[in-house]
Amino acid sequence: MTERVQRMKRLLLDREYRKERSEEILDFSGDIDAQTDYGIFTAYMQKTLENEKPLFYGDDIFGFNRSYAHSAICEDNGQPCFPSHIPCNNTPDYSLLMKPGLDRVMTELRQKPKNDFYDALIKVLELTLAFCDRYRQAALESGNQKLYDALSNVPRNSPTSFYEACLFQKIIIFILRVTKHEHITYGRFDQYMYPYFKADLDRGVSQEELFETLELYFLSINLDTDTYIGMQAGDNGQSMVLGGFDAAGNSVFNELSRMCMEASLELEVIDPKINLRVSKRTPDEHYRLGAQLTKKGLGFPQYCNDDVVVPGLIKLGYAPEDAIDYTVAACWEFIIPGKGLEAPNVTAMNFPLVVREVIDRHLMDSPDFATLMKHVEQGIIDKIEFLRARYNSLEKLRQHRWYRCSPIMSLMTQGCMESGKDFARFGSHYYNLGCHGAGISTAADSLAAVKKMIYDDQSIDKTTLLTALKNNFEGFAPLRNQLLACPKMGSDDDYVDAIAGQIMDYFAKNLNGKPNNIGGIWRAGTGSAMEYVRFGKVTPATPDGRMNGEPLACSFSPTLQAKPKGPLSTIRSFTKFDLSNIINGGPLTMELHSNVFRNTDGEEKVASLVKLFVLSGGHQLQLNTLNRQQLLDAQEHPEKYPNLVVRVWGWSGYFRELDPEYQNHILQRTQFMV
């Protein structure tokens, strides 16, 4: 690490930059005249821009930092304009802008047709333009003299070096941001930023120059983290792809992909959120390197298993070229890069609440097991035609933030340019909705505990069960503690893992490709994002022995009422299931123990953890490496753990700036650490 990367991470990390910013929320309501929604985007985007300042920080080379901690008002009669509605949780084609510069793309645009959609094309670059012209004024009188020159070529012109076109696509992120566009990512980084570190490399510039940039760049993009819109601190979207396959199956990992991977583990940093791509070919010194960013606690890389997920993007009817080129949106949810507008987290199915509605209704007139998973399938069907009906109104999608028009991310989309069409208006390719999954261990686990309690055993009766349940087992400790007893998903038991599959088929066959109006289909997932402690407050007790109000499991893993036997049975327990079939999105979360990591084999154990679950037939890993002790010093003492990573569900965040719930959370996962 340079003296230049440590000086500009001490800044980060001391967090007294952040004062520099102004905290006033500039209100545009009623200051708007516009009819249009592109007219009123591109006003909010011109008045957001004049009210931004240059602002740089220590020796940061790149600059485009928010000078307002919060993003403007713009109101009208009191509800929300459009700007405040933007598309989001998708991933650009950059390179569409990279490539040809703003001025080249400007000249095309010019001879297009003159209407509504191209005049808000050629309006946000002279608009991106004039600002970045302020900002190169801005780098000259503050001596940038690095930043000044790069800006005297970029974003008018194609990058000529591996810095200007970082340089590029911080500008572009930061209009994103600005113009309110949330959880952009930054999709397969080490692929369309490849040529320009590799034209670097051949005419001399160092490896050593190169880190140094690619370090900077990466704690640059940490500096406005916090004004990002997420459910919590840290859930901001920048998420990255590493590595993958193509087509013949020949790796793609190359020299950045390494060097990212190298950059994260040395600054240590929530941004960027790192996603490798694997295979059955992954090299095992891939694994390890994986490995090692896992020992540092920042929860990622999260591993992608190409031989699952891109045959099941073709199952669901992705060209196999652009399912080979999948990327993941701000979490897990795989996507196609600059192909789509694409809502992978738009509902999601909250499973427990669903098993438990069916056992109340029809325990008891179900004479066996059988007949309860058969009204358990009908229960999935309806609540799956609630919601498709819920989200099938194009109108309704219309009124959503993710189908709101979008000048700038249309410039990003392929075809948008040549058809006319705004990208959220049927100019990109796919126009795809995900439902998560969520609670499918606890769902699993409830049903295996009737079956063995009711139907195997018969230790208890229908009323019983159902009384305890009603009282939220007050007064029923002793039929509590058999209820937790029973068969629990991780610990590699046919029993309960078999009624898992019986879920995720019912959820799977009857969701994936229908229809949903739009031009698009329907995926089924196996995440829970935020749900597993939304949809746990709703749901009340459940069968597995969670009492009301408990969180569900987060993701795909065991519930925090499973005790599993060890990582390896984990992995067998949810990796039964031909998982191409439920492919939205949605990992294997296991919490790792820090002692893991206290010989010098464990990198090596961990690396073949990982290597066994891809081989096996996982289609998502990630792995937080936590120590329960400090946690729980960090809670009473946050001031000495100022940052402290976690992984908390698709993303990673400092464990201070959560809230309590999710710190408890995270807490109550380190009691069966492995």
Contents of the next structure:
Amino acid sequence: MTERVQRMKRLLLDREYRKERSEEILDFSGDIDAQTDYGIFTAYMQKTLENEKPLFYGDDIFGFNRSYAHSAICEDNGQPCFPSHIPCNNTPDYSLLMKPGLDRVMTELRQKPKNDFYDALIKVLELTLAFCDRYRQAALESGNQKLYDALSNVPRNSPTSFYEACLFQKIIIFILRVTKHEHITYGRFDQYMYPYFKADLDRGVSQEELFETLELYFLSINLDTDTYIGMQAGDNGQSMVLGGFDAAGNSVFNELSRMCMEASLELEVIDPKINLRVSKRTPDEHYRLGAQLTKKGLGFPQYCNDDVVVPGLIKLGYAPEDAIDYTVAACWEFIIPGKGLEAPNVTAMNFPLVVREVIDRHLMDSPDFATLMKHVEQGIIDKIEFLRARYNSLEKLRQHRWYRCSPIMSLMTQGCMESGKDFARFGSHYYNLGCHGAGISTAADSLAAVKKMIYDDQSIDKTTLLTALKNNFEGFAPLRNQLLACPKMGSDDDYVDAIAGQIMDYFAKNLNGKPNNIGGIWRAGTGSAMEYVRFGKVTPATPDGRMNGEPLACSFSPTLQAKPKGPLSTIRSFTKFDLSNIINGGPLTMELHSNVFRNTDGEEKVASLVKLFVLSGGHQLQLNTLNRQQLLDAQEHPEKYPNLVVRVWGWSGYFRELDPEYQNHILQRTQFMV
Amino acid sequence: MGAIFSVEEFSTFDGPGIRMTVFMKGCPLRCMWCHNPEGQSFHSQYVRSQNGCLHCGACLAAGGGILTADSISVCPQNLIRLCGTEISPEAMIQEIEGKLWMLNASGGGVTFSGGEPLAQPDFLMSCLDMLEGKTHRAIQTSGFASKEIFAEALKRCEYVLYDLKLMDSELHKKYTGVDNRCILENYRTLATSGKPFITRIPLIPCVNDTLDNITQTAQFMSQLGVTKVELLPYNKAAGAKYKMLGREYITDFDPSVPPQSHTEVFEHYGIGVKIL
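Return one more block: the form predicted together with its partner chain, after the form predicted alone shown previously.
All chains and molecules follow, beginning with the one already shown.
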């Protein structure tokens, strides 16, 4: 780490720089004289940029930091007329702006017919360029020659160096942030940035210099994460996908991919959150690099298995050349960058609640387990139809704050410029919606317990079970202990794993490919997002022994009640299915105790474990390295651990900034140790 | 039949690659620092986890003053379990079989540990025989066994993890309850057998981390041409499981003193040291 990088990292971690931002909350209500979406957008953008002041921290070579800690308010009759959560959880095609530069894009736009859409695109570019000119002047005045020189070229023109390319992207990200876009991810950074990186290398720029630039860039994108916090501090969508394979099956993991891994390893900060695309062709060495990063305890890399994901996306109707270019949205949803507006996280299925309701209603009249499972399938179908109906028109999606127009995202989405339509008005290719599948393990464990105790062993009668559930097991401790001892997912027990397979099959078969009324289809997934806590709260006791309100497992993982035999059994339990049929995204999450990494053998073994997961046909894997003692201490003494990072669901954040219930969930997960 | 108390799937310190380790129940030694006290008795025992215990007394009431099968079901926190399973070699192998490809793909295998695996020779040999040619087999042993049993086990595995605790036979008796003569004898056999193995020394503060003991150990090893050793510094958490068994962890050494590793002594004798 160079001294410059060290200085920047210190600046980031001591957080003092945040005081330089204004805490004032600007109010544009009444100042915005516009009626259309685009009119409001550009007016809001103009006012925000007018107020933003160029702000450099230390010898920051990127700038474009927020000078206001909070977004401006803009209300009309008490209703926000420019709400946040406007297009979110998406990956644009940065190269659509970066390759030509904004001047050329502008020239092209001026040749287009005059209408609201093209006017908005032009306006957004004009405002961006005007702001960059102000920044350039400020850079000159503050003696930041490097930034000044770079801003003389970008973003008007195509970048001439890797540094300029990063700066170009930082400007775009800044504009997205001030216009309240959330969870816009970096996508396949190592691919679209590679030409600039390679040109520098070919020109004789040293690896060291490029590494310093990359590290400074990574630090720079951490500076403002506290100003856009998503559901929880750290849930900011700054994901990055590295590696992958081309159509011929050749690895596209390059020198820049490696450098990104190494920078992340050295910096140990929460962003970017690294995803690594792997397959059965991935060399062991990449797994070792990944394991070194896992050891840091940041909760990434997350692994995505091309062998499962790509065929899965093709089955859903994606063109093979798009499927091969997949990336992940903010957490783990598989999407295609710059080719539409997909909402893979628009809603979620609460499997445990469906199961509990089916048991309440149909256990008595189900003479055998097969009959009960038929009711479960019907319950899942009913829930699917309910959820589909909630989002079955653009109007309804808009009511839920989805599908808002964005001139900036349209500039970076293929087809919009040509079609003259916004990316949220179907100017591009893919408009699919995704439904998470939360609590699969709780649902499967619950049904396994019913199958075993009611139908197979006949060790309890139906009324007793229903009464115990209704009473949240109060007065039924022995029964609950028996239920807890029933087969659970995570221990490679076909008895329960087969039931999970059935549940997933019902879900996938009745949802995948169903039209969504906005020109796309529905996709079923294995994720939970924050629903593992939220659904847990509203779901009463379940027959796996879980009590009222207790959380579900995070995404596709053993429940908190299960005591898995070990990581190999857990991998087997969660890879017995053809996961390409349920490919909206959502990882198997496993916790490793930090003592696994006590010596270098540990890295080797964790690397092997990930490889085994991939060879087993898993789709997505997320490993956490935790030290329970340390986390308990961090709850008691947060001041001692200001920079302790943990993975929460699809993202990593600083432990001390999390709500206690999320802290506790992490503590309750089984940690595999030696 | 064999008695086991746990099967670990990802034991990263019990040999090469990803390994499944079968912890066999029962040990003829009583090391004062033993961190797996549930591995000492050959019999199954009811154990109660401490974390989360409400001290409601329901378990003892149900069992008439002791923990029994009835205690398991009444515990409101589900903290009581039976530690120890009687299992046939066939059932044992069946449990491992589905994961063999995973172990093999990582260059790993199966390790029999304990307790003391050599204390259940029939079960051990049957298991090792059934795994022959299917995976990499290892045993982790104190070496306390007859030379016949040791030789039989040695024939049936590819790797041995061997503990050397104390060279002085009186001290060995005091701290482990048994004489070390057969241990040193079997070690000689191992060191001259050509079988790959690793020597492990648990470093216990002021017990065997003395310059005297380390020097004697290094001399003994070097005479046999041994060139590497792994040291396991005593962990303060070693006593954590005694309460679970209703026992007290009593030592005559001070667990808070960090043990000395004297790596220079081993290096002087040409023995490479790895600290785990």
